[in-house]
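The chain below stands alone and is given as structure tokens, in the form predicted alone.
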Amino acid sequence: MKTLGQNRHFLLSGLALSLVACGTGEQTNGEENFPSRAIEIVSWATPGGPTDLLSRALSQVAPKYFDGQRVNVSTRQGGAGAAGMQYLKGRETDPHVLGVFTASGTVNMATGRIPFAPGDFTPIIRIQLDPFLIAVRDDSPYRSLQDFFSDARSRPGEVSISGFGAASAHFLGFARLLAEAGEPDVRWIAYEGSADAVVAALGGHTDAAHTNYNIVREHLRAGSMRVLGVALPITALPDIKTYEEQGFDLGPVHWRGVVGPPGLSEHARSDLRDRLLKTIHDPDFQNYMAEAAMEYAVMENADAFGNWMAEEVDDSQELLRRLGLLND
């Protein structure tokens, strides 16, 4: 017959074993035996857009590197990405839920459209860059960025360029180029989508379009558009001069990477990074990158990626203040 002290000892021992078995939130969420269930990639981007396609490419290739577990894409739109971010943030310490983060996310943080900061998530890896470019109709008189800006200086307020959104990553990318060019008076005409912005330029409603290669690729192949300059070298456009090669010392880009919910341990973050690295180096994923004409720009160091995002928010806020578009 056990004494009261012995019973107390066994009860405490049982409680300790129970805590070890259940663990902290990390273990409950499956970190110890990761992956123990399907992986969810949260995308708050427009279905069919570049970010959504990246999410789906990851979901198709990743299962072989996640021990055969299914990888599903969950589209959660709304609130300029706030709906998806809120969901991801709410899955604290769960390595089975990831999000594809982009430059648009940091701009929305900078503007205050969404109540989140980069520190609300666990950075894992940056995957790709999507350099901005400026394109014109094939019959445009402009042959270079200098031609475009020289005309803008001679006709203040009459030269226009179409692009996605107001106070967007696209808008800020062009604003940075405009500042480097000496602030010629070019009208930014905002559209709800990059494809619409390109159609506007094709129709002669604007003098040029500020966009990414994927959006104009078919128009370039058809010969109906030309590119005046690219922010950074693009493999598919080897003969097009970069902004820097044309005298503008900058290279604004759209970028995409993967983050996790808050509270992931260093072990979980390292494990996820290694699995994602194997995924993006897989031949099938490389085929997607080639077909999508995306540029690899892998940032493996998770802390560096987190710092990159924080700096993007700070830089965007500074530019928005200078343009009078941020109310502190």
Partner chain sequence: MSSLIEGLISAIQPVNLGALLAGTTLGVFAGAMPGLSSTVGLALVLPVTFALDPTPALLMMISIYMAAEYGGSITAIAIGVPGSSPALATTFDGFSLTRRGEARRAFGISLFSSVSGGVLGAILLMAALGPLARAAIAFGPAEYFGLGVFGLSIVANLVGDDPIKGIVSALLGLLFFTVGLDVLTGTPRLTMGTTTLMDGLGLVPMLIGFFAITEAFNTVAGGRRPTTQKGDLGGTLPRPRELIRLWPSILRGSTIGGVIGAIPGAGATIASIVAWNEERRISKTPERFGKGIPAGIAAPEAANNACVGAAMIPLLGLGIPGSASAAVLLGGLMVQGVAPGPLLLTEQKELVYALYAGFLVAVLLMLAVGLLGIPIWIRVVRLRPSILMSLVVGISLIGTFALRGNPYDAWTALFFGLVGFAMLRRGYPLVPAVLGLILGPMIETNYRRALTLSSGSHAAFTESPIALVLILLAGVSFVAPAVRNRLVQRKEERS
Given for the second form:
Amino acid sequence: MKTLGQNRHFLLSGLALSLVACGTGEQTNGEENFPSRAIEIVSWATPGGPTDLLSRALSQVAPKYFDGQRVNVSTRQGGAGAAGMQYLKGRETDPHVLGVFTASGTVNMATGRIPFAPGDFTPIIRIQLDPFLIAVRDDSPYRSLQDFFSDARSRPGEVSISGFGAASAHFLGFARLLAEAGEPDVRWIAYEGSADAVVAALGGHTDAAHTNYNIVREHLRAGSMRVLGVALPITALPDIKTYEEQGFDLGPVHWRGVVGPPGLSEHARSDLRDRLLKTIHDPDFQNYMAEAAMEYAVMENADAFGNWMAEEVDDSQELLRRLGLLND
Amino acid sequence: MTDLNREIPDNFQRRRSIFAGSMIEGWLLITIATGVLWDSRTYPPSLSSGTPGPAFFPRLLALLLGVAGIVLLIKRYRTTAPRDKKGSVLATHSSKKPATKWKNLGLMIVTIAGFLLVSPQIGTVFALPILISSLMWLIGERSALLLVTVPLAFSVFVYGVFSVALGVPLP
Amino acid sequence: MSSLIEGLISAIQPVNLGALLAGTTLGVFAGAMPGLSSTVGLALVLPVTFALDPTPALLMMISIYMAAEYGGSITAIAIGVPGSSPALATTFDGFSLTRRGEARRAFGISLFSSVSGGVLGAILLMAALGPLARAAIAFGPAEYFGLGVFGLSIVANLVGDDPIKGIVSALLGLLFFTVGLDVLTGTPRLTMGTTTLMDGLGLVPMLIGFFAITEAFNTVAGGRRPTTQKGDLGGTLPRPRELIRLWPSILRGSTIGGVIGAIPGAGATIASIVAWNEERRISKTPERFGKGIPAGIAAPEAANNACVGAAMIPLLGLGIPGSASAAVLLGGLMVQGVAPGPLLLTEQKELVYALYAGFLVAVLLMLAVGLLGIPIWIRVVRLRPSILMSLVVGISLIGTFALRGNPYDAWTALFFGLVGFAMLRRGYPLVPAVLGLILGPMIETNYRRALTLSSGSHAAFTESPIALVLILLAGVSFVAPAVRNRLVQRKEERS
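The form predicted alone done, now the form predicted in complex with the partner chain:
All chains and molecules follow, beginning with the one already shown.
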């Protein structure tokens, strides 16, 4: 089995989910003359969504900086990302396989939905921040976060906000803000996606939407929606006050970064980081970042990135426990 | 349910003894309903008090399925003699069919499951001809030429379309 | 109008025409392959479109979307397996015609209806982008719940001789839907402690299991030695007069597709089944539905293609993807620097008109590909059953894997194959279970959402006129067949 060609290996490795052993140890990890074959970016995110797009943008720009090797995105969805992560984890010490990790991943780790921990992957580089924000329809009476929360306090249980998922990164982001505001009774209406949550607010079914900038950008430009507050400053929204400026001392964000399989050597890790840094500084990639309305937040210190992930898992667990959503 | 390989002339008689009409369905539905209720005991309440939580819908379905199961059981006992002999209303229909060839069915399930198990090890493109060939044989194809050429051509086609043209990695 | 003509001129530029042609071909293929769908087709070309200019990129994507909705009907008619889920309703009458040796007629009707539906959907998009986009968001949790219940009421017409078996089938379908993470609380339900079941049991594995694998099981277990079909069993293409007579059905189907397609999250599968059911409801001969009546192909096929244009309404007008395919399309557009939303029509007029024109050209290309393809589809129909069935099972298993890159989906398909076989053997219809899986999320999630918003008051459902009408209609649909049967029975008893 050691002499298998590259193509054959490609075919072989597919069912690694059911047979984890298959991907490991059967080939030399090729660290010596990296990259010795095509790079694979495993994508477990919704096709066309921001995370999937990041993977695809990387796959377009990266070949230039990976000695001309092809960079393929392979879709492995299922199990709230577990299918893709399992595959990545199974490719131990192989620098040719990468994945895009997000805040949703750490939250799923915290809730115990997926049986992984940050240590199961090698953090390489954090690329984007996608700060949360709270938006309302243009005819809403709210002008600030204070308006929103004070209305919620005067009408407990009647003010609603729509957002992506329950016990999700979005939900926890809002729960943190809510805690800071003194826990008024706001109804969180979970939707299957951030865009659906915005539709609900736009249609007047909920009072506000908890989402990200790229989803409401066009509605802000058209004036059909307004932003009450952003978690962290957004370049394109210089006039909008942050949570902190409105008296809430926190800045919950969604983020995306690249991780590798477990057990990558220091050398492989810094090599990958350098190549990815060059990739994201490429004008084509910057172009994508601008179009996708993402904020650069490069964290190139892999250890810092790893710690950030681990901390987020712990923080989320604590919050979930406090909300009674985690019992272990 | 003693010896399944024994040849029984009246095949239908044996079927009745194993699958006594809608009995098995009734009990199966009640079992499923119980299982769902059992699973739902750990579901947390809704995030907002006074509204249905995650357990509401599965429990409702379990209740309805359980009722359906009981109705099927009662129907079985209440159906009149000629119907009762055949077990269920639909047995009349199935009795017209030729006897089920359980062996063929079993072989087909094993073939497909085997394909799913083996393809990650030897590669889909290599496992596929075996699958297609076996399926064709099971369905009744006996032409040796077709049993060899069709599966091979198909595998080449699949490889060309998925791996080369579309870039979808196959297991 | 002049903008549209400019758009048309742009669409027939070599690059754009090439993109449209490539998209149409790939779309028909992706639609026809069980397991692949318009979403998979779009996701596959997404990286390719990055390298193109916005106009050809957009044209390629819409032509894939459009052609895939037609492509699904080819498999539905040829072998009775929906090539993609919106073709589910087409199997009812399409495959029956094929079995009667009139495949060519069925292919002709489906192509004509798909093309007409596609054009009508595009016209709807051009005529009413702004207003319809605003109307679509009026659909809130209560209205979605109403639509879901209304869709489920179709089960009453599909139950066959034994109502309880149809109901059990629908309940099982709803139960299959509850497997996975609950959207509203994130609770894993019926996952048996596994992560693989967390995203639930997919619709595509279910369709493949129920239609492709179950049929293969039936063949071997039934001991039917398949006969080689002799002679030309394709029949003839429908005559123009027949097609013209189908026009009312096409119009009704397209209207239903246009309305339901514009509602985010409802989608082509629901639209085509509703179209089939409504066609049956108003027909003078409802008993002929499901047995190869042309209107039963025309309405759902017109509906699912009309949905493509309609799905662009929330996408272009609000930047809201109303379906999984539209979500991929949105991703592709954003990378191109095209930001759909309220300002698109004023700021990027040229591109929008190129898209309108692209729709019309894509539909024409679809007609051409379809006409050229019919002889090939006929060949598929006339393949030896042993070969055809084996290849269908093979391609289905591979298609299921390609869908999400998850090998577990193929196991799910096998599971559903066994469930489907057992259900059919015991006389349980399969389509109600499929409807349950499709409509379950719409019904449960929105019921609970509506109650959360109203603090537990059921007035939420009666206060909304749309929801109330839909729920009442659903009630009528549930009861009507039973009442009709009772009346027929009484008549028979008297005579």
